[in-house]
Amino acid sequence: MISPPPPPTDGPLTLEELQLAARNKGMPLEALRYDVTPVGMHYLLVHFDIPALEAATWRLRVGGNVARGLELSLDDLRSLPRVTMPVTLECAGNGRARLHPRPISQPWLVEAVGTAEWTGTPLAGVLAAAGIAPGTVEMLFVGADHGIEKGHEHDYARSLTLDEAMRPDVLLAYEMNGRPLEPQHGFPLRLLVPGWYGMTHVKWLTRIDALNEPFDGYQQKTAYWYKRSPDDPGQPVTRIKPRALLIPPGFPDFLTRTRTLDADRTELRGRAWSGGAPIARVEVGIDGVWTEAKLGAALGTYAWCSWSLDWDATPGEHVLSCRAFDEAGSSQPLEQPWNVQGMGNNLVQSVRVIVR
């Protein structure tokens, strides 16, 4: 039986949302100080259960509309050409809990992000070995995690167009920050699609199929769409929208996270990224007055860059904000971009500080 989604609310967090929040975790904002996010601080979203997989018996099967079906062990994949690249991942639902009314799901604020150095072999090489047959339009990626969402029982699965799947920077990744994937991050193998939101990077990968028609599974056809109303046909969620985040200065209040710092010249720092184009500039707002920040070099083509701005902090209460602009002309909005599923909310971050 198909379950309708619960209606959006402006009420307190539900027990179901708290249960999800306890299973999944965001990156502490102070971790923005690291170029590469430590594995234990990287954001995490697990839809169902973390599968119990053994490297010795696990296999990746490649089939469907191919000339030669493949069955590859982890050692087989490790023997193929090896690539390491820094990539920033962000959950498509990042910012959902800041929307009004709030769509009911994983209640992210702004911390569902992290940058890691991913190691694996290019997907294109494996697909070439299988021999993609004429008529193929999409590649389907199936994970070992299985469950029910809105009444749909399924293995977690997503597809990419053949052109997108054949990008040279799309990886079958088996290492994160120089060591084998942790179970919660997709051990022994996950898909890595730089520039795309996290739902695309299928974890615990077990199967790749070449399809001669578009995939219509739940995580592709129903979930991850920008819709203004339930009957809006909408647009699919794809690449990461631009975002900047501030490393909160000073020290926090335990409950409210309001920051306290002393009056002095203070360097404000943070990170910015976009999956659509390189970051062109970052602006920092001090009580609504915007000033362009100094940009550092990006860690990689699909990884965040640093930014900084010196601020003469004067006594009193202040609100600090930041917003990113990319080279394709996209930027962060000052008003919420509401949608039914709470996707892609890249509303500017604001941090309340008390200067003493």
Ligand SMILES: Nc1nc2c(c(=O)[nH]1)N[C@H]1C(S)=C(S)[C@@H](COP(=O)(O)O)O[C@H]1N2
Given for the second form:
Amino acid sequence: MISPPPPPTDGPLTLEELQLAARNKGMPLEALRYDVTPVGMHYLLVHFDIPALEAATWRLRVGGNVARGLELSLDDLRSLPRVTMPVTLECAGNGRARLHPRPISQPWLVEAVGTAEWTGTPLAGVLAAAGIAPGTVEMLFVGADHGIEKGHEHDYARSLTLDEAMRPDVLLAYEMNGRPLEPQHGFPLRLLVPGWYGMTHVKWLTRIDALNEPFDGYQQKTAYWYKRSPDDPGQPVTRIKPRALLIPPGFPDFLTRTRTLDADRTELRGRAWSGGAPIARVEVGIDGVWTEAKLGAALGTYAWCSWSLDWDATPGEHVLSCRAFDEAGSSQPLEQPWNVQGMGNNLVQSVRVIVR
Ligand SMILES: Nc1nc2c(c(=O)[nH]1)N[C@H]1C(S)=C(S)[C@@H](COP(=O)(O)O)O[C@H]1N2
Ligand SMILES: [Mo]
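Let's compare: the form predicted on its own is above, so bring in the form predicted in complex with the ligand.
And the full complex, kicking off with our chain again.
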């Protein structure tokens, strides 16, 4: 059962996009001031409905191509080695709403990001306990949520290669910022794959299966591909591309969000991250002239770092931008790239300010 996706449009936002935008939410940019994003300000993306799960009856089943199937309660998982790490999560669709024509889906601008302290147990330990059998190529992660996307009915599910799944920093996470996961962020358990775009971090985990063939479910084979045209085989979406964001200075106009500030020395501040490699530098563009910013230490291997730059704000209208460069040599485009699903659009952010 396949229905074609709605064609991209240059028209006004549709009611369907508005409906998604009102259910899901971005992080307010002023929350870039926090090292660790308060849970209620972290971005949120839920494809279907938030499932009703109870800690007392919920179980994680580990099966497929394993020596011993496991059935684990939340207490079982909590009794395993405990690891806490800060991780920056970003939705692969961040930036989609600026594309021309606009792919119809969750219409993010730039706010689909957040950094939390995640606590859980390394997945590798649970997989070792189950005994991954020879011939396993991928691990499949299945959520409790269910729905239809572009005509395909499915449980939300994604896979990882066995090598990626065995990375020591991949977690089965049951806490966010020191508290049990909120229902919307995956209670009672979610996958955490530091460095990867959000779709990989499967929430409401109920099943993990060892597969001896690559998974071909909707969220793996159809969604989350960089394609230049509908018949381009494309490339899978994997790790987070570099991005820097600026805390909009001054105060906003309610409707347009244009900023007003007084002529003075102003400290411009923001955050930068990349899932591919550490951030090497951040540049700030003031009316198109780029200056290197002062870079703070990263909060963690897979968490953002702060940056700042003093700016002598002179009266008039200005456009402020920022861009991140990582140690692998990746950066952010100044011209809008385009792909069919609107994935990984890390065009530089621009903030309009009026200095008085
Ligand atoms: N089970 C399940 N897991 C999921 C999703 C989902 O809809 N269902 N959405 C994914 C996507 S696309 C993103 S960007 C992240 C968002 O995580 P957050 O809402 O905790 O920020 O969860 C991912 N995990
Ligand atoms: Mo996402």
